[in-house]
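First, one chain by itself: the form predicted on its own, in structure tokens.
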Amino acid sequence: MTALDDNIAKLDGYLARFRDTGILNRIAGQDVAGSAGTFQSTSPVDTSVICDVAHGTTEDIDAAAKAAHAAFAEWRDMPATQRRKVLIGIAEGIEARAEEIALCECWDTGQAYKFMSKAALRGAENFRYFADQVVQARDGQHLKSPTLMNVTTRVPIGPVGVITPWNTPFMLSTWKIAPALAAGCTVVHKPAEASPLTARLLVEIAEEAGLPPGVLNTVNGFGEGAGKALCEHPLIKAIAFVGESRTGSLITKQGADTLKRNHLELGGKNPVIVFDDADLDRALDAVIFMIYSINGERCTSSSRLLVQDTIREEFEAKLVERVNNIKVGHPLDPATEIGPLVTEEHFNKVTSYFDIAKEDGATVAAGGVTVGDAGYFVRPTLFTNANNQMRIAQEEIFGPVLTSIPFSTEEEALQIANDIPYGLTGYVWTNDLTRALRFTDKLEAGMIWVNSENVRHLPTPFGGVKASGIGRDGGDWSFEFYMEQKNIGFATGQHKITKLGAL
């Protein structure tokens, strides 16, 4: 039996219960059918039906929000050390079921097992990290004035909504849910309708670890129904969202009447700038990894290559050779590097840019074709002879598609890099330290890596500028979102109080 056959057999065992019962909403610790019936989840590998999924709408969100509201005081007031123990238990539960999570995620999203086998463990790391921050989450400052001892503290904001995407759904869910729970908030989670499997596994693991009923509730559904209702619900105090910039704008509007606090992690069209003095072999590895891993379906992918004209021909030639060697295949095969795109709709969007590139005058130097007759497979694609005004340079394709744009000078590279609506990440390759300092100071992005691919460090701030989002995840920045700042002033003596109306 090959490794692929072994993974398929294991997956079949994990999916058996979903085929029998479907995926139900989980509200106040109980399984609840969707008020609008069910919808079907299908696999992008072969378009087969995985299972039925509860179709939640306004009614289900209302029940979940009320459950989160009812559970809030108990969770908020639980001793921090006890909450920490629960979060550690969740991390241990994720580690114990990491294989199940990874295989289900591969089948549900099309992501390659090569990457998803690690994503589940990264989810456990998120819970462990924020578990360690629980005790000091409320810590504040002592700010003395001439008459007062001012003490600051933080308190959890209340029930929050978490809306997560389909690209790496389990790991991204833990990014949001772990700090919310660590802060003392309760959660209503609306996973992406295209990838509901692992959200169900997470709520099961959490409750098995001792999370009280109602602290984490999961409602499946669509953005226009369940998502909109969550953003508008008066008991939900904040929305944490990962997804498209256009959807982020809608969420802001939907939450306006209830003055909802929003953290929006949105799209990107991120530049990787390669100067001619860089370590070109390492830069090549990083360029390829950051656009073609995770099927190119990640917000931080380096989808625009800005390469100095003195090295462009040589660099692009090596790039073409490597891209043509990337293995496209079944996501459960450990050798696969790119699996199928997540849905037919997204497949059609990504492949539409193959013709758009040609119409705009770019060259399809690699890929630009679909693969096979079943599923949503495409060859990793490289466009060359492009400029920054083309649609392939301005629009987020969100697939394994790279656009290469030449530049001559540092000033030109900076102008091209910033001439975009987005500002999530940037990657700079140069061995000139002063250039790196100058360039990163002017580059419009929330996160920048110099001579490195995206290496996520949990205590650091994660987020973008411009159309790429509002707010930051990571470390104490997460607590700033999920908690309210409070100041208490204690008089240190009998200072003079102005008297009004005294005779």
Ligand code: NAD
Given for the second form:
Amino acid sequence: MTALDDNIAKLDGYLARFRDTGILNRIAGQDVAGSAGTFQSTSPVDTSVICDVAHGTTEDIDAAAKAAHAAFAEWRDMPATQRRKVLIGIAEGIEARAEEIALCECWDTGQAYKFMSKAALRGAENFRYFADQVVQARDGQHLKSPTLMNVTTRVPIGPVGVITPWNTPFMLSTWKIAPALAAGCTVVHKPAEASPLTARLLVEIAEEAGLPPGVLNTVNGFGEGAGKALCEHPLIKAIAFVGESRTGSLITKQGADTLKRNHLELGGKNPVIVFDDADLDRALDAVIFMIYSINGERCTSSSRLLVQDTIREEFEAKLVERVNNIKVGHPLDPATEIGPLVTEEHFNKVTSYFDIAKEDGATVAAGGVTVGDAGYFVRPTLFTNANNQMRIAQEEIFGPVLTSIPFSTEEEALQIANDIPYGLTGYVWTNDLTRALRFTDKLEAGMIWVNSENVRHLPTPFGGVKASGIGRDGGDWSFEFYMEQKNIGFATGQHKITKLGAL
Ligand code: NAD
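Got the form predicted on its own; any chance of the form predicted together with this ligand too?
First the chain shown before, then all remaining chains and molecules of the complex.
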């Protein structure tokens, strides 16, 4: 039996229950059918139906928001050490079911097992990290004035909505839900319609770890139905959203009437800038990893390569050779590096850029073709002879597709890097320290790595500028979003109070 056969057999076992019952919504610790019936979840590997999924709408969101509201006081007031224990229990539950989570995620999204096995464990890490912050999350300052002792404290904002996309859905859900629960908020989670499986596993694991009913509720459905209703619900105090920039704009509009606080983690078209003085072997590895891992369906992917003209020919030649060697295949095969794209709609979008590139005058130097007859497989693709005005340089393709653009000077590289509506990440490869300092100071991005691929460190701020988002995750930045600052002034003496209406 090959490793692929073994994984397929294990997956079959894990999916049996979903085939029987479908995926139900989870509200107040109960399984609940969707008020609009069901929709079907299909696998991008062979387009087969995985299972029915509860189709939630306004009614289901209302029930979930009420459940989150009812559970809020108990969760908020539970001693921090006890809440911490529950979060650690969730981390342990994720670790115990990491294989199930990873296999289901691969089948649901098309992501390769090679990367998803780690994504499940990163989800556990998110819970462990925020569990360790629970006890001090509400601590504040004392700010003495001549007449008052001012004491600040942080309190959880209330029930919050979490809306997540289909790329690495398990990891991204934990990234939002772990700090929300650590802060003392209760949650209504609306997972992406294209990838509902692992959100169901998460709520089960959380309840098994002792999370009280109603603290985490999961409502499946579509953006314009359940998603919109969540943004509009008056009992929901904030929305933590991860998804496309244009959806982020809708989230803001939909939350306006209820004065929603929004945290938006949106799209990117991130540059990796390779100067001729860099360690070119390491730069090559990082350039390839940051666009072709996770199917290129990654907000932080470096989808624009800005390469100095002095090394361009040699660098691109090596790139073509490596890209042509990347293994596209069944996502459950541990050797596979790129699996199928998530949905037919997304496959059509990504492949449309193969023609757009040619129409714009770029060269398809590698890939640019689909693979096989079933499923949504594409070859990893490299466009060369491009300029920054082309659609392949300006638009987020969100697949394993890299656009290479040459530059000659540092000033030109900076101008090209910043000439884009997005500003999530940037990657700079140079061995000139002063250049790195100058360049990163002017580069418009929320996160920049120098001589490194994206390596996430949980205490650091994660988020974008421009059309890539508003707000930051990570460390205390997460608590700033999920909590309110409160200041209480205590008089320290008999200071003069101005008298009105007194004789
Ligand atoms: P999407 O915006 O289409 O959908 C994301 C979620 O929003 C889904 O759950 C969807 O149902 C919901 N939604 C859609 N319309 C809605 C509405 N009107 N109201 C409320 N909810 C609505 O995004 P996607 O295609 O699922 O994900 C890919 C996008 O996510 C890419 O643009 C990618 O860059 C971005 N992303 C960003 C980050 C980040 O940290 N910045 C991380 C991962 C993905």
